[in-house]
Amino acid sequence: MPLLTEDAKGVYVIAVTPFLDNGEIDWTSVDRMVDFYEEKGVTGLTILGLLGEAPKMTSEESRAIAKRVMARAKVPVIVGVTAPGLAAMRELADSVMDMGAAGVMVAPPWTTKTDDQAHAFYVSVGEALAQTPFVLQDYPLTTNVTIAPKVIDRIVRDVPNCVMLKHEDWPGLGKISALRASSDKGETRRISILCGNGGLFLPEEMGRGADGAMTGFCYPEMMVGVVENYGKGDVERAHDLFDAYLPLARYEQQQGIGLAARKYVLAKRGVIASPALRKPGAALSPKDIADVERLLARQAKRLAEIEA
């Protein structure tokens, strides 16, 4: 597979990790999941992220997941390699790149408190990874690290193998506008910006200059449709499609049970055999399931109206 570049566009879906009810990795569902995402038109896959339950896996399991996915996938694969130290990060990055990964993704440590610390961290990441292209994961709601646009510009100028921003600030539309203004003026490189947060703001993000999505909503075809229609200039069609899925996307963004809701729908769609999260992890209550089922039914009605 070709290496990730700053020209990347489209939908790099954040993949779940399928588990059996006993907590073991469900390898059959891993294969079926890769096929499903590709059938829905995604540009690439991102694995071993927070919503892939990477922190609950051993290093051996992480490598095994990466190897299995890359052996199956026909699209580029980005692998999350965030670790407490640079040595562990580099070791996993080298391993997955040898397997054929397109690039890796790195989030800042929670100890990052100042602009200079954020810049210094990513300079050290760039040096540690050598020629490996990487994604700067900007997710302050989880990492508790806020990286201002001027600091991201500085990192992009000083770290040539930083080729993509996973933008997940909230609110963050102004950040996209600021970053694009800098590159438009020639003050820094224009890197790829793919957005997260379950796709909740995807149409607006595309309007601000994002190149696509990197998130894991249980209907990846929605994100693919929004990005493709924006690319064709059919903004109204993109918004109509987004509106049909928005209530479910909103429900999926709840802290605590959001991933359980995502896995419930993926299991219902036949993508994974079990909706189980590896412990410790949330499970949906009967009332939660009733909520999701109601949202699915209403979503089907709205989609039928759009296609009518």
Contents of the next structure:
There are 4 protein chains.
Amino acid sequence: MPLLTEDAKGVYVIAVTPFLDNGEIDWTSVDRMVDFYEEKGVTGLTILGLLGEAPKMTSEESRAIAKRVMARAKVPVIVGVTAPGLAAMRELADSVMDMGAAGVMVAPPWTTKTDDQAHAFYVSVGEALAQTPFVLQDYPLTTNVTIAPKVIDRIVRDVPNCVMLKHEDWPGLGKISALRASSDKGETRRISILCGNGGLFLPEEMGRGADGAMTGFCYPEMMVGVVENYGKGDVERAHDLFDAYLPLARYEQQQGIGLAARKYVLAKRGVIASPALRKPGAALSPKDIADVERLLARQAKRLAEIEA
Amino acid sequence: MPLLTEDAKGVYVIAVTPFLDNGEIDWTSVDRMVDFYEEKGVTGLTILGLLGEAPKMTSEESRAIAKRVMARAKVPVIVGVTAPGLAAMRELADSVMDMGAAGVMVAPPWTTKTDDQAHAFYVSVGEALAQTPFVLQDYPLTTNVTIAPKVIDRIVRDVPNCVMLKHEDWPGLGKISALRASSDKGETRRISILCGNGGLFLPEEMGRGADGAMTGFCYPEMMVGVVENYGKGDVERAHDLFDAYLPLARYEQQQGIGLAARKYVLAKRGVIASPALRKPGAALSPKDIADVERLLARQAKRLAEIEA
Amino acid sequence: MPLLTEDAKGVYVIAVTPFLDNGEIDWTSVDRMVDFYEEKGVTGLTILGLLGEAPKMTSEESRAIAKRVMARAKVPVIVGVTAPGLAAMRELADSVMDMGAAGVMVAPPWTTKTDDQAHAFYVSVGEALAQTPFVLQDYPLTTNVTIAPKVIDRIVRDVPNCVMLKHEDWPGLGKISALRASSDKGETRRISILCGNGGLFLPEEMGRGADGAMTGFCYPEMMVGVVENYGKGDVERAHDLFDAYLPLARYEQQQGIGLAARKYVLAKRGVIASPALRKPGAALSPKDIADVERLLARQAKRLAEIEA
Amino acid sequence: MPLLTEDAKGVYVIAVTPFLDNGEIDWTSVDRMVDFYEEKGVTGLTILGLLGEAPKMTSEESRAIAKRVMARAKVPVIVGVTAPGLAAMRELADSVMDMGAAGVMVAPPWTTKTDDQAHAFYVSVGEALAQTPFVLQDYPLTTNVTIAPKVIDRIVRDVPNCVMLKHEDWPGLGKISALRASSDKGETRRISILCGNGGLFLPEEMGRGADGAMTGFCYPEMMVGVVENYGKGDVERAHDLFDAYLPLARYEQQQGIGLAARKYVLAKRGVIASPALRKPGAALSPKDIADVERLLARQAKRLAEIEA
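Having seen the form predicted on its own, can you show the form predicted in complex with another copy of the chain?
Up next: the whole complex, starting with the chain shown before.
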């Protein structure tokens, strides 16, 4: 599998992990899910992230999932390898790169407080990972670490295997603009920027120079459509698609219950056999299900209107 | 002015504070803003909150704003009086109640950690405020204090002047359902629940038993329309309205830049003379303005479609 | 009263606020407390900080306390003026400087995340305060804002009225060393560094180049003694004194209960009439009192030994 | 090896992990360290905690360390198994119990906000661990989770394999008193309470009913001595010992640099071959070393005095 580079574009969907109702991994659904994402046009897959319920799995299960996904996927796979120490991170990274991963993703530890600490952390990550390309995961809402654009610029300058930013700062449109201004002026390498936060700002992020999305949503075709239409300059069409899916995308962004909603829809779409989250995990109440069903019905109607 | 009660319904809009370009308070715009909100059908006003830039004003200015708003408004006014200690909180509450406020709003201190601490805090607030009705502001994203539904039930039982919940937990639909289940079973008083978070879940919140909204948005008519249509049972119409405004409402929910967008639109609508935030405050970049203008144009088009 | 300068040395004690048992301010004790601190050799007083229970007072009471202390004190007085916005901060600063304060103290808002934000905040504080000298309060444990030594150096270079650092980072010995290295090399002004954290590292901090202490402890003579002995080169004597008081100083550093212990001892020493904290505030249990009494007895015995 | 029970008393020292200067595990020093702790009279060992640099090791190294320590130790060994999910926690717990551990230790996830959530978490831990006895690690300063005494009482009632509390709340003397009051009245089982926080409050904690200490310090004989003397009623002797070691214990409690100081002294005492921390880790500066050497010299002198 080719390695991840600064030129990556498109949608790297954050994959869910399918479980059976009894909590065991549903291997058949793993395969079907990979096929589904590829059919919907994603450029790559990102696995073993928080929303893939990675922390609930044993390390053996995590490796088994990674192996299965990479055996099945025709598109590049990025694997989350954030760990409390460099040794554990490198151990996991080496293992998944051996299986054929295209690259890995690393978030900063919550103890990172100053500009120099953030820079020093990613310098040591770059050294530890050696030839492995990696994604800088910038997600202040969860990590509680804010990395200013000029610090990202310093990291990009000093760490050649940092090839992608998973942009998930919020609000973050100005951050994309600042990073692109630096590379446009030739002050830094231009790395790939893929956006997270459930895609809730995807059209505006594309407008600022993002290269695509790296996030989850039960209709990956929304993200694919927005990115493609932006790419060919049809901005209004991108917004039309986005707006049609936005009410559901917003509902899916609720913490905890959001992942349950995502799996509910994926199960309803026939992608995974069971909507179950592994324990501990939220389940949809009848009222939640009624909400989702109304949003699905309205979404179908609206999509029909804009297709007409 | 009549006091706030458990029966409050509708939209208590979080008012902005209009400034001139030089940072001084724009008193003419204060009056026009009050009139504007009333013309759009709000039930009440909430002032001196975070999004009214209250922390940037001197205490003298805060009192002057409160006095001016209450002199102009025909609808009830709720005033934020959260303070680091009970003495300062009561001082401000007494002062605004003397001016004619309908009630006050109090958030818990971030040092609140356990169920009993949250309960004890609101018991002491209730005693300190004596006859003044107050709103329990439940906003974990900012206060970092999570108050479980059963703790709110205990507070409602033990603190008679707690008459309203500003519901801003996220995700929070299940919380509304739990609170309404308690009062439906007669285990607690039924208090008013108004919802925040920029109205981004307003239709679903109404569906769980909320009485309306207490939040800001540059088109208060959206919130009024959603609440009214839900009230008369036209759920689909409520969602149609909501969906038309959602792309802009989402944009306005960005921290910092969101308030700048709200004031930009209010200025464009002729409500306030200048979109300026007092320092320190964000300003819209040309790209931000282009985003907002596109959203406004698309919103106007979509509203025309659903009115047709 | 002369203004605070970079040359300040010695002990600026964080003063308590004496209350009567009924919660009212005990004005007689306020005067006696000022006299007591001066008799024990402090160089200055710091008032209206967190441990002076400032947040529990009305703004009128705060001003009255400031006026009373400054009328009585022969030593310089620094006043805490941290506020959520620049306007409120300047309002309070102007008011206390008019009363005769020597300077004011400002902590950064918890929203400060990056190096540039910290620098920008203190640049705007410096401008807002104009001619008023101020203390940069660096207290990450409470503010959750970490300011790297090189950022403090930038602030010192760019903000001439920043004349003192209240050093309360933890651990922070290396920070003092770094700051002194910069000024020794002539890269920055040498400002005054006074240390907090209850004095628990005072001898080592003096060894790194601190100019003294700004903190509270029921035996201010400990801090005065440590600073004086370090000043004249008698390091072992400084440590002897410190060690004798350390068990009690450690006990007083407990959050909440620590301030109750401080007031208990000050009341026992005849400085304040009542050990009461204003509500909400902790009170010592009989077991806590037994702990303090044992520590006092042991401390007296140990002091007698080292004086012998 | 017998399993951990509610009757555990004494000192379960938090063991360091010895590394060579090149960062590899120093197996010879591991053995010598186990012997050293046992010679100094500890009752047990706790391994794979944060201060054992566990997060910096690969999972293979962690298992190898656990195996080596348990092969060598004659005293019971407790192993930290906190993990982001129940499956990973159980996997690690099963593995170390098979090697002969006496029990495991589990801290709550930082997402725990309400009383019911803390209770529910430990109920599910108890079920997942089945027959394995475990220690509830209550460490709000790091986990950001505060568990009220009455919630601990509920957990103790409902989770039979919760046999010990690692008490590390701060301040926490009142918490021990409250827990002992419950079990004295027969309302709950009396579980073992061992105290952390570097032993800085150990004499007072023993006075409230603690059963000993579970923490690290380069002179474990201090903790053993305090616990033993308290046990036989010689409270003043316990305090004499404590006071002699307190200046160094305080220095060792600094985050980051404190562990470097602990290893420096252990290396100087001949227990471990190198004071090196694995990267990323702090190193002592020459000034830090001078501080530690002065404290060691003064400590030796003071110990000689009290032994005389």
